[in-house]
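One chain follows as C-alpha cells, the form predicted on its own.
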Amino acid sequence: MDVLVIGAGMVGAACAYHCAAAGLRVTVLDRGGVATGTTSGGEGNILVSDKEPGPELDLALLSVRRWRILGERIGADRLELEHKGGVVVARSAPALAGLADLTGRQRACGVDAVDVTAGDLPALEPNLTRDVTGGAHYPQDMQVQPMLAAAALLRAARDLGATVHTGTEVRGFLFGRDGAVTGVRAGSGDRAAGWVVNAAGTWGGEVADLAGAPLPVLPRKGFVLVTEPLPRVIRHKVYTADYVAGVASDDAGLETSVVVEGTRAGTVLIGASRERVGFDRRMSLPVIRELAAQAIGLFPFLADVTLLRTYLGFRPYCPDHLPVIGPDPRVPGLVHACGHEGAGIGLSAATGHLIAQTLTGATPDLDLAPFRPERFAA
C-alpha cells in the first residue's frame, strides 16, 4: 500500500477517501468497527461560528468548502448533509457586545456572520425564548449524520480501490534501517506501507506512543441528550454565546454550555458538556439535568418533551486546541491526523484533503505549520 490509515472514524474515512481519489493505494485498519470510536459520540457539526480567527478558523473555512464538494460528489442525502446554518444568542448586554466583537473579527476572515437583534430572532427560530438581547446568524454552518457520513466516505474510498479492515488492532510499527516507518504490526501479520496515517481520534496519542513520537492527545468527555422525534421545531444549530468560551477553555473540570439542534429524523440533540476525566464512561445524572435545564431555558417547549436517550463520547483534546496534521519529522513515514477535539467531524474534510495533497507532493491549500506534530516537543 501507498498509505495505511489507522482509524475508520470520520477523520480516517476522509483521509482514506481523499488519498484514494488522488490515485494512492489505501488500506484502512480499525480495532473496532466503522465509526464506533470518537465519531459515534459526535453530533455531526460542521461549524465556522464557534471558531476564533486563526489557524482553526482557516481550517474550518476550507472544510466547509470541501464538505460542499463531497456533497456534490457522493450525494448530500448519503451523508445527511444539511446546510442548516447556525444561530448564536446572547442573553445579556455584555455577552452581546462580546458576540458582536467576535462576528466583526470573523467577517474580516471570510466568515458570513450576520448580527441580528432580539426582534429578528423569532423569524429565524420561532420557538426560541424571548429572553434574549440579540444574536448572530451563520449561514455557512452545516451538519451531517457522522456515522452515516463516515461509512459513505469509506464506501466511496472502496469504490476507488481502497480496502477496509475492521476488528484489526495495530500493535506496533515496522521500521527500516534508517528509522523510517515502513508499516505496522496488526491483526495476524505485518502490513507494509509507504506512509502510515494516525487518524485514531481520542486514541491518537496511544498510536503516536507506539511509533515513538509522543503527542499530548487526551480524552475530553461530553454528554449529548436525544429527545423523542418531533416536527421541525428547531431550524438551526442554536447555542449561547458562552459556548465559544467553553470550547476554548483549558479547565479540566466540568463545564456546560447549551447547544440545541434538530435532526432530519426529527429528534432534537442537546449538548454540550466537557470535562477531562480520562476514559471514565460513567453516566452523570447531574450533568444531564443541567443540560436539560439549559436547553429548556433556550426553548421552553422542551419542558414537555420526552427525553429518549443520552450518550457520551470522548473528544481528542490537545493543550493548544489545535489538531495535529501532517508528517512527523521525528519519525519519517508517520503522518498525523488527530487531536481535533469536538470539531473533528467538521474539520475532517479539510484534513483529509490536506493529507492527500501532502502525500502526493502537491502544495497544501493551507500552511500546516500551526498543526505540526513536533510543536509539543519542548
Given for the second form:
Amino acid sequence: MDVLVIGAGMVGAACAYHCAAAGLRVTVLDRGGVATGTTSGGEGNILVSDKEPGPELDLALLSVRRWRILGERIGADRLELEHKGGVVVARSAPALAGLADLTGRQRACGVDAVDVTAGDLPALEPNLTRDVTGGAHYPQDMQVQPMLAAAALLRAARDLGATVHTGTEVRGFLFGRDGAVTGVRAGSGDRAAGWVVNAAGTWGGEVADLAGAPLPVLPRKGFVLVTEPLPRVIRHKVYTADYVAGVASDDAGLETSVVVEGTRAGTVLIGASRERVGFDRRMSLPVIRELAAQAIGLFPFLADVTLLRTYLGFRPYCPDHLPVIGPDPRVPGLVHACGHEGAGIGLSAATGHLIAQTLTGATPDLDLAPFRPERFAA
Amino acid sequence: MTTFSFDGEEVTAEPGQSVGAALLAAGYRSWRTTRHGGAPRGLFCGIGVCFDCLVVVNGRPGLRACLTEVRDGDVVSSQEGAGRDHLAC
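I would like to compare: after the form predicted on its own, may I see the structure of the form predicted together with its partner chain?
And the full complex, kicking off with our chain again.
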C-alpha cells in the first residue's frame, strides 16, 4: 500500500524512513523545505528525564531504544546523535525532594535515574555553580541535531525507494465513495495514496481540518539562545528541576525554566521558554533576559560569554500534552503523527516505528490508545 | 592619539577607532586562529555580523575587534580558537 507523508520535518522523516524500511512505498510532501517548520525551531532533545510516569514516558523509553538503532543503522555522526546523558539540578530542599520523588517513580518504569549529591555534581559538570542542593543523572538522555537528522532519515528513506517533494503544499484530501481517504490534492496535482500520514507538526490541526477530522493542536512559543562557539564546557543536557513542572504546566502565561547544553558545533544552546501567544514571531527581550539570567545562575562562566543569536519555534501541543499517533477512525486512511509539543524530536523515532508497525498490520510495540486521535471529541 | 598594546607591541590609534581598524592601520591582518585547523582570521565583514575578527581585550576573549572601541592603555592580544580553553572539560 502506498503511504503519503505530509511534513518533511523530524517526525515526517522518521515515519517515511520506518515505513520505507518496512517495505511500503512512501512519498513525502512538504509545503516548505526539509525541516523548515516545527523542527527548525527545536533544540534536539531526546529526553526521558523530563517525563512523569505515563504514556509519554513509555513512548520516550521506546524512542530512546529506536534512536540507538537509528544511530547504528545510519551513523551517529550523520545525525550528530550524542549519548551525552542529562543532569537535573535542584537548588532548594523542596526542589530536591520533588526530584527524588520523581526519580523513584521513573526508576519503577525502567528509567535509569541516579540520584546525585551536591558534592558529586562537580565531577559530572565541572563548570556548574556550586550553589546546588543536589541533582539526578540520566544516562539515557541524548541529543541530536534535528535538521541534520531529519535530512539524514529522508535520505535513508530515499535510498529505500521513497520520494520527497518539497515546495508542495497539500490543499485538500481525496475521498472514495466509502468516505475513506484515497489521496491528496497537492500544489503539483492529485496524488493517490492508501494511507495519508499527518506529520505537519504545529500545523497538524490545519491538515486534520482539511480531512474533516479536527484535532486540537495549538502552538506554544519557545525561545532558544545561541552562544558564541566554545570548547566543550558543558558535558550533559543540564536543566533545573523546575523544568519538569514547566513542561507539564497548563499556565497560559510566560514560563521559563532553563535547559543548557553544548553542541558539536561549539555553541551552547539555552532554552526553554513557553508562551501561548499563537503564531506570534516577535522577539521578546524580557524573555531572552530571563533565560540568560537563569543560565548564568546554573553556569556562572556564561556571564562573560557572548550570545550570537536567538531563535524561536512553535511547539505543537494538545490539551492533554500527549501526541496524536495512529489511524483516525473518523476518516479511514488518515493517520496522525503530530502534536508532540516540545518533545517531537525525541519522540519521533518511536512515532515513526509505531506508524510503520500499524500500517504493515504488525502489533505495535506500545499501546496507542492514549494517543488516539478521537480522544478529544466532546 | 590613543596608545595600546597588541601582543606586546605598542600600537597607536585615532581616538574612537575600533580595535580592528587600528590593528589594520598598523599593518596587522590577522589576530585570531580558527578553532579547527588554526587558520588565520582578521576583519571580514567589519560590521559585527560574522564574528571572524574575535580578539582578546584586557583579558576578555571573544570580542569583535570591529565593534570594540580601543581605549588608551588597552592590552590587546591574539586569540587562539574560542579563547576559553581554561573552561574546557
